[in-house]
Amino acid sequence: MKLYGSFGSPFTRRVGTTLLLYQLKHEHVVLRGNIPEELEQLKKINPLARVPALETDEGIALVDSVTILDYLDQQVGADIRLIPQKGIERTKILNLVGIAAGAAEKSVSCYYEEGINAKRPAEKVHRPWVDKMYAQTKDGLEAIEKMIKGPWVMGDDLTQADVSVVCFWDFIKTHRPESAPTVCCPQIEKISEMANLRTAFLATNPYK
């Protein structure tokens, strides 16, 4: 398998972390959409030219992190997969991961609006819209904070909820400007610190 993308993308990072946790043999190919020659290479794999993308051993190109994670779950046994195959626990994890992904997507949008890789001139930024996205990120994370059972998100065992929340939280925390509403999530922060001591998270952490 080949994973395409940079771990600067929290969506690529959660796939890379999952691959390592599952101990699945793969090659990581760093491709970034903001570098023209790498963008052209990425287009050959993903017609949308975005990351992450995964090329399976069968030569199938998977182009969305949700689809990729589902595929990876099918490559491992039920005793180690991070999302149960069925049942209410599966639904709870997917729901929580969906909230976390939504919060991250809002933060990524803000990052491209006015972050270091801003695509829009400062005078063109629509402040009410950006502020709304910062608020949505805050609301999503604080909702997750209330859902945490501890010591991991779902309780005693690490699940995909932890992988996704940690990867998204690390990105959001690193790139959230001081002008944005403060996000206070001590339980998420504790889980992030605990997770980033593990090799699979440390190996994909672009902020260490």
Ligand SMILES: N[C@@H](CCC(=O)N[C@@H](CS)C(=O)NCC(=O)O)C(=O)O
Contents of the next structure:
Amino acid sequence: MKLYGSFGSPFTRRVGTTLLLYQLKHEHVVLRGNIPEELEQLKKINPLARVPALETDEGIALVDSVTILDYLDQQVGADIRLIPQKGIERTKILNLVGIAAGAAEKSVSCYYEEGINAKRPAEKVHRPWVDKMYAQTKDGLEAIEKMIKGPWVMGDDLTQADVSVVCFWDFIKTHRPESAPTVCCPQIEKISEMANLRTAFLATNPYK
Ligand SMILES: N[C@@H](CCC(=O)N[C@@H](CS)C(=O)NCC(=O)O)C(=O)O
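Other form of same protein, the form predicted together with the named molecule, not the form predicted alone:
Once more the chain from above appears, this time first in line as the rest of the complex follows.
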């Protein structure tokens, strides 16, 4: 298997961390969309030219981290997979991961709107829209904060909820400007600290 993308992308990082937790043999190919030659290479694998992308051993190119994680879950046993195959716990994890991914998507959009990585000239930024996205990220994360059972997101066991929330939180915390409303999530922060002591998270952590 080949994973394309850099761990600066929280969506790529959650796939990379899952691959390591599952101990699945793979190659990591760092592709950055802001480098023209790397973007061309990426387009051959993902028509959307986004990361992550995963090339399976059968030669199938998978795009979107949700699809990739679903594929990885099918490569390991029921006792290892981070999202159960069926049942209400599966639904709860997917729901929580969906909220976290939504919060992260809004944060990534803000990252492209303003700051040193902005794709838009400062005078063309539409302030109300950007502020709404900062609020969506905050509200999504603070909703998750209330859902945390402890010590991990869903209780005693580490699940995909932890992998995704930690990868998204670390990105959001790092890139959120001081001018944006503060996000208060002490429990998520604690889980991030706990997770980042583990090899699979540490190896993919671009901020260490
Ligand atoms: N829903 C996608 C989101 C992927 C995504 O937004 N990737 C960003 C980097 S974090 C990207 O490649 N953006 C470049 C672009 O959209 O042109 C997933 O879960 O994989």
